[in-house]
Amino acid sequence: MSEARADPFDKLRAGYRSATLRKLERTLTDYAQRNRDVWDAWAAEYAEWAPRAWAGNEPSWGEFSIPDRELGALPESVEGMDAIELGCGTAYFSAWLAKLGAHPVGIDNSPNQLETARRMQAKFEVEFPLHLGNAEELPFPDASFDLAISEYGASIWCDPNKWIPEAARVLRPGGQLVFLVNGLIKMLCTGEDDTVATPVDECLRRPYFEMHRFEWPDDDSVEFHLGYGDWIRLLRANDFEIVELIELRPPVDSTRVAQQVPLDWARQWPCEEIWKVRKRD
């Protein structure tokens, strides 16, 4: 039996990805480069549970995997919608949208995370475009999408003063942006010297005013978090109407363990929040 012949386009695709990576490296900010290095390093860990996420058919949110049917963050139907996932990682959320009839596109800063996403596409036979890039500078024309999603992607790893205007630009009038972030109270209860494994307690450890850039001492990553007033002003300045702020609470029978957040704490204060906004017509 003869050996399987190599795909003649493999080298071409690899060369294109390398050229895209080199181009991206020349434009990355300090925090985008740091975050890409961190997410590339985490890729093997995320690849372990990616198959379980891709196997699902129902969108869910956050560390407690709360089904969207209980939250109503997504539109009632995404059938036929052009959707973009900003900071898609292994792209399981885009896969869920595709299974519901949407036409998703994923973009992420981490080559290693996207390689996992491509393996999952082949494994589960769910295909959609994946782009290596930065959500702060999207390579898409104005008014390209009906729906933009970020679940712990660009929503915390990119500067909101940059990615929110880009999300607004690529959304069509009436399009929706739905993004999940860490709860404001949770972030105020983390100290500057805390690691990502330090449990939150009931003490305020950071100032509320002028929240923006958060750095973790143990993994060199950079996150961005805003106060409620700053979020509202930024969203309104970019032509968004605020539809709802959904504060997540773990189910009564939940036994899941969330990073930094004891279950009893999460039942008293929201450790995660979903902003649901709409671009004005």
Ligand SMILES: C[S@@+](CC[C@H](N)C(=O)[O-])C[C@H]1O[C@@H](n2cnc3c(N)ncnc32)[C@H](O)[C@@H]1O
Given for the second form:
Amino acid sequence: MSEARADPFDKLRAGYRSATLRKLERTLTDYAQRNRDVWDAWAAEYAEWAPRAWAGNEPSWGEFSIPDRELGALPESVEGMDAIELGCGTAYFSAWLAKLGAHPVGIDNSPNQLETARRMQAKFEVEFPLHLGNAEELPFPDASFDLAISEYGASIWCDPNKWIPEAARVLRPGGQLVFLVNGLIKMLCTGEDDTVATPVDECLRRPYFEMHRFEWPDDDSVEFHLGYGDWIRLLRANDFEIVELIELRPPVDSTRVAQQVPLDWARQWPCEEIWKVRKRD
Ligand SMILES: C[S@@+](CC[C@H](N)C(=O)[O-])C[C@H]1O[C@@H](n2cnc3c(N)ncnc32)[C@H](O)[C@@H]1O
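Same protein, different form: I have the form predicted alone, so give me the form predicted in complex with this ligand.
Shown next: the complete complex, the earlier chain at its head.
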């Protein structure tokens, strides 16, 4: 925006944002603070990819961009649904939902990722509310949404023991939660000393039992991954019934190189999984 067209509310918003940031900083857990710092640093790289994702009209999932019409993870129609994206990043998924007639709201813990999302909203003229906040403590009343989604957002960067109860709280009875995570076998085939450049192994390299918090030697981020039994227990304890666990597979003609995952590996084992669950009526 040129000087001449400067938005008179910019300063006010900046003041509000820094007040919000200060409040968040006081209340953030160690890992939420660390994840905010790393995502603020990674945001520039994600900003480069954001316009391509925003230009699309069709929801797709994961590293191989598999269209939802082939997976059926989302409800058949999202038209008119109140939806929330938990850890929306540059918010392209919410933009796809908006183009299909849903009313999305995005929440993310990284001011820099949200800056990109706001720029994309202006560029593509698709507007919806974006909130700076922690998906483990959602600033929304109970039963506000029909659909909650997360594509590598809260689904891996938040503690499931905190974000799943929050997702359950803000969903209406019968509402759906759909979230993408790294495949469990993939996580077990990575080692504690692996960096982002280490290809995933073909043997188990860490214990399955008590999987929870994951940290990496080459950056300061913290992820969370659970075993299947723990996911099922947690989801059911929060009033979700499990509709489907969709194991993603690269399309036969795919040549895409996914981070850490050789194509040949991904053809044999699921490197990504989508949990599709429904809040009981
Ligand atoms: C990989 S992006 C997900 C967005 C998009 N689907 C994508 O794949 O690029 C992960 C996002 O999760 C956000 N995130 C991490 N911890 C969070 C938290 N506690 N609450 C909300 N968002 C969080 C990060 O800031 C980041 O923008």
